[in-house]
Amino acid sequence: MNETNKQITNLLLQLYGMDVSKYDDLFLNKSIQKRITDTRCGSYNEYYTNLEQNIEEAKFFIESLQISHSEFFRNSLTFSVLERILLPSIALQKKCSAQKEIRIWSAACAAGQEAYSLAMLLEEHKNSDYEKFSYRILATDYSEKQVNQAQKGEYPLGALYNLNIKRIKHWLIRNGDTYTIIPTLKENINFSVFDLFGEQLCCPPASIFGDFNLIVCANLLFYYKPEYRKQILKKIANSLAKEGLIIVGEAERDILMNENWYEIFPQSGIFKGIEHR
């Protein structure tokens, strides 16, 4: 860890109790840099000044270390592989096995735009399927605030352009100029904020047991230091059904890779685990 880093770290656990040592250190870097720029303060040693004898801006600080921001199908290779062949393969092996629902769980949700994508695509495998199946989606983030957006969802028009037209008027109402989820599409959806690092719980209380065919962990590991992702990958394998899979972000590949856990398609960014390859 640079002294920058190092110092307002030190500052933010001795005067709030504020611990964001886990994060990486180039992301912590940025973040103080933008915050600098942000607040207007002409140097380092204003800003820490600032810091120090400012909580609410301590408080901002952290916030802004709690990404948040998500896309609905972010990434358009992973999304086409779970709507042509792993949400299909996964509705057909529970009409043969003893435990019927497929269970995910989104589990740095944001403001609920990847949860409501995995609905979406279920839900159209249900209409087209000549027998039906369950699913439940276990949504959770750390930050309250976002949990609350994504229990509304309501969303401007901009949020919308990975959706084509079809899905926007099947799936969203508009009122001006926002557009919501319609009440169905949430009802096998439980929103709730868990924290990934809590020492307690290996999953969202509301799971009961784990047990999810997918966990998806998008754009969330390469904000932390190497020993704090090692944390998130454990609780997630804890908590996924034999030959479950997990999906991370891009440019997470590599973090899975060397934690040997197996790519099942090229480039996708699905994994499972070594020993189910």
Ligand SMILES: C[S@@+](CC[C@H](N)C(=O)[O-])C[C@H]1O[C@@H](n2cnc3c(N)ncnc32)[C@H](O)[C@@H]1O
Given for the second form:
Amino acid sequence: MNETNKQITNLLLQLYGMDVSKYDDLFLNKSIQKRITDTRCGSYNEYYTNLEQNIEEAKFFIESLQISHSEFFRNSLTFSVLERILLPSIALQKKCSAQKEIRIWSAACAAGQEAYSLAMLLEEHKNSDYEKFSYRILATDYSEKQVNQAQKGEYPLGALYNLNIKRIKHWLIRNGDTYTIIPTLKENINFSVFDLFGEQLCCPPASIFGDFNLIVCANLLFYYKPEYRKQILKKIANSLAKEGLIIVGEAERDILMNENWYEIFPQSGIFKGIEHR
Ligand SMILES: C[S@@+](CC[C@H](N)C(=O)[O-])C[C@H]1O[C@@H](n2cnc3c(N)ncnc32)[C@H](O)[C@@H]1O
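Alternate state requested, the form predicted in complex with the ligand (shown: the form predicted on its own):
The next block holds the full complex; its first chain is the one shown before.
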């Protein structure tokens, strides 16, 4: 850790009890530089003094680390592979197996876009399939604010840019400037607060036993230091069903490759344990 990061990390912990030691060094450094610019401090020393004297700035800084940007159908390649190949194949396998339900965990769901995108694909496939299947999506985030927003499923038009008109008309209801996910799409999704660093549980209590066919843990690993990325990966891997898949963000593929996971379609961010290769 560089000196700047060390000083700010110690200050936040000692003065305010706020722990930022898990965050990746480069990310922490960029966030500090951004706050220096946004607060119009002339130098790092000036910002340090500001942080020392002002708990409000400490709260702003912590908030700036909690990136919650998400999109419907984020990473189009991942969702195409899911739609055309993987979900139909999992649905088919389920029909012949004892455990009939497709189980999915969206492990950092932000305001719900990821979970609703998956539900749209599953519902659309279900409607085109003469033999129906069942599914359950557990969607969690450590931010209560994000989980509440996800449960509401309300979005401005600007958040729907990856959805085609057909999907907007079918899955959302317009009310003035707000578009709300229809109740049918919410039926098989369970939203709850869950911290991936929590020590007591390996998966959300609502899932009871884990055993997920698919875990989406996208666009959060790269915010943490390598040892904490490993900790999260270990935790979610323990909740996978046999031959289950993990999906990460485009910029996180190297992290899994370096941990001996095998990307089943090039560039897709969809991984299997190397033992199932
Ligand atoms: C950038 S968003 C990504 C959302 C979505 N997965 C996507 O790819 O669009 C990262 C999310 O991870 C959540 N998060 C960060 N650390 C977490 C942790 N330790 N446990 C659970 N959620 C966490 C944040 O609250 C935020 O909503």
